[in-house]
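Single chain ahead, written as structure tokens, the form predicted together with its partner chain.
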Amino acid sequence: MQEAEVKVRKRRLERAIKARTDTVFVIASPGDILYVLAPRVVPMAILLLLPLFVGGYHSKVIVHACVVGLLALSWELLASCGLFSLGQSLFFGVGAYMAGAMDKYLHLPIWVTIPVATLGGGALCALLLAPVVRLRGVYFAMVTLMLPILFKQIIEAWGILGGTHGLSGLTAFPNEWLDKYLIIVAFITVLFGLRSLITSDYGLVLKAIADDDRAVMSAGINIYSRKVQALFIAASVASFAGAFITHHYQFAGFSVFALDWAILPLAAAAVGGTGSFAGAALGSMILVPLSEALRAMGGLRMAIYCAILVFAVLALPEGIFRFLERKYQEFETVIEVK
């Protein structure tokens, strides 16, 4: 009699998990407990652990991330309902002069100037820019592109906040770790938060907008509304990054209205892939630490995040999440054959 032959074949995970789309899952084991939550959970917990053993400057280019990473998150949910913006430095410059002003003239506490400059910054954005959210695409990136420019330009002429000086000497933070914790606590909250946000009825609403607004006027869905709120929540999220950075550098500036706020984010979307969420925080988690590592080229590091932006654009046109998604997806596992 022969030897029995073990047979196998190849199994993969994804295709006993994923009942029917991608939002229903059957989970049957604790290996498929483990496949749908390790690539959600083991990154956050690295970006939670991480500060707790490095120090000094790798905590500052932590904190940076997660602000152009804020940002970024801003710029996919406007993204996802066809509001393609070029002026995330408008959102967060905003936010960061409010907080400022909130501190330095009316002497209010950290936390009250971060939550009404998150608010208040978001209210002000979308008031701004409701008037554009009913034009084509195009003319919303120009409008987003000039209104920075234009409050900076108003502030210089003006000599209000400061003028060119900026204002200076603002509050800083109780301690240390608040700083760090804050921003990568509301950077992990947002992104997840979005993201359910983008999967419920609501932001599905959202995304038809993008695909084919008149379809969704004729299924009686006000979308200008919506689009002013999604322009409110997004606009919010980039103030909080605004007034977060104004409280850490204990300064709000022109700088916050600099061409470096918009392109960035942008550049992150693009890299990490656009489309979802995850691309755009993956993206500026790569993004800003190869950034700072290109420090020591000064003026050229502009011209470096733009060429990067165009190869991302022309060349990687899925980004790398949604590549290591699909890998991740053709993951499989060995199973006898019984």
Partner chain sequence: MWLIVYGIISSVILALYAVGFSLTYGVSGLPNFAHGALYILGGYAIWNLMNVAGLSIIAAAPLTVITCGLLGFGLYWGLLLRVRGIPLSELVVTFAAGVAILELLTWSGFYGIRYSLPVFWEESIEIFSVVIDGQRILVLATGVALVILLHLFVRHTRTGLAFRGLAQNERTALSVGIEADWIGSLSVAMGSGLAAVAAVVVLPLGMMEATIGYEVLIYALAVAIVGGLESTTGMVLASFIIGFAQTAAARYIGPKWMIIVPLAAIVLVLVVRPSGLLGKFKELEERV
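Having seen the form predicted together with its partner chain, the form predicted on its own:
Below you will find a single chain and nothing else.
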């Protein structure tokens, strides 16, 4: 007898395991569990294990990528509540100089300077920008762009905080493993922490402010107070990165207010995909190693780097993360029709 023909059909994995909401998952098998967890666990595991296999110059690249990642995450938080910032270099520089000043003049240990600079930098930046949170779009961005230049000119004109020479000879981390894993763990913690924050009731209010602030005001919520709170959180994240880099290089100078610390996080968020903290994180992990890889090109480095950025934005306007997420959810398997 001839065997009956087996009928098969394609099943999209994402539709088989995910309910039609973003928070409820129906797990049917270990394979489905792996499908859900792999995009979250595998990249973090690689990042945590990478310092064990690379060292020297390459470990510096990992550290730099995590620092830029923290700045990109802080930018994404502000963008989530409708604040377009070009002031990541302000937050970064304030945290760097605070940590450097406490180390140089007060001789405080690292475990004091970094936390105090993190919270103190966040509070100072939120206080400085509180009067201008009523500004929208490019006007707020212009203020955040000008303040780092103002701080730099004040330090140079008054000769404070080391003047043009900066603060040098600062305390280094006790060992290189603490140096590397402190920034990596901080990067992962901030990534998942901000993702949880923005999906909470508090975060939903922030996103609603970006969508329709008048409607939020009509509900009796003080949107300006919420924006200042978001500023404090974002500035604290960036100030931590600045305080870390001060002890990492044992120096704090004008370079911490450089425009690179404002533009590179913005580029990372754009390439990775705005509207997603994972996109900002992914963008930083791509752009920083790419920038270092092109260093051997000499004068052509910036031209090639800019061309790659333009191509990435034009080819994938949704961002690399959104593209990978969509493709991952389109995986299909063949199953037998009973």
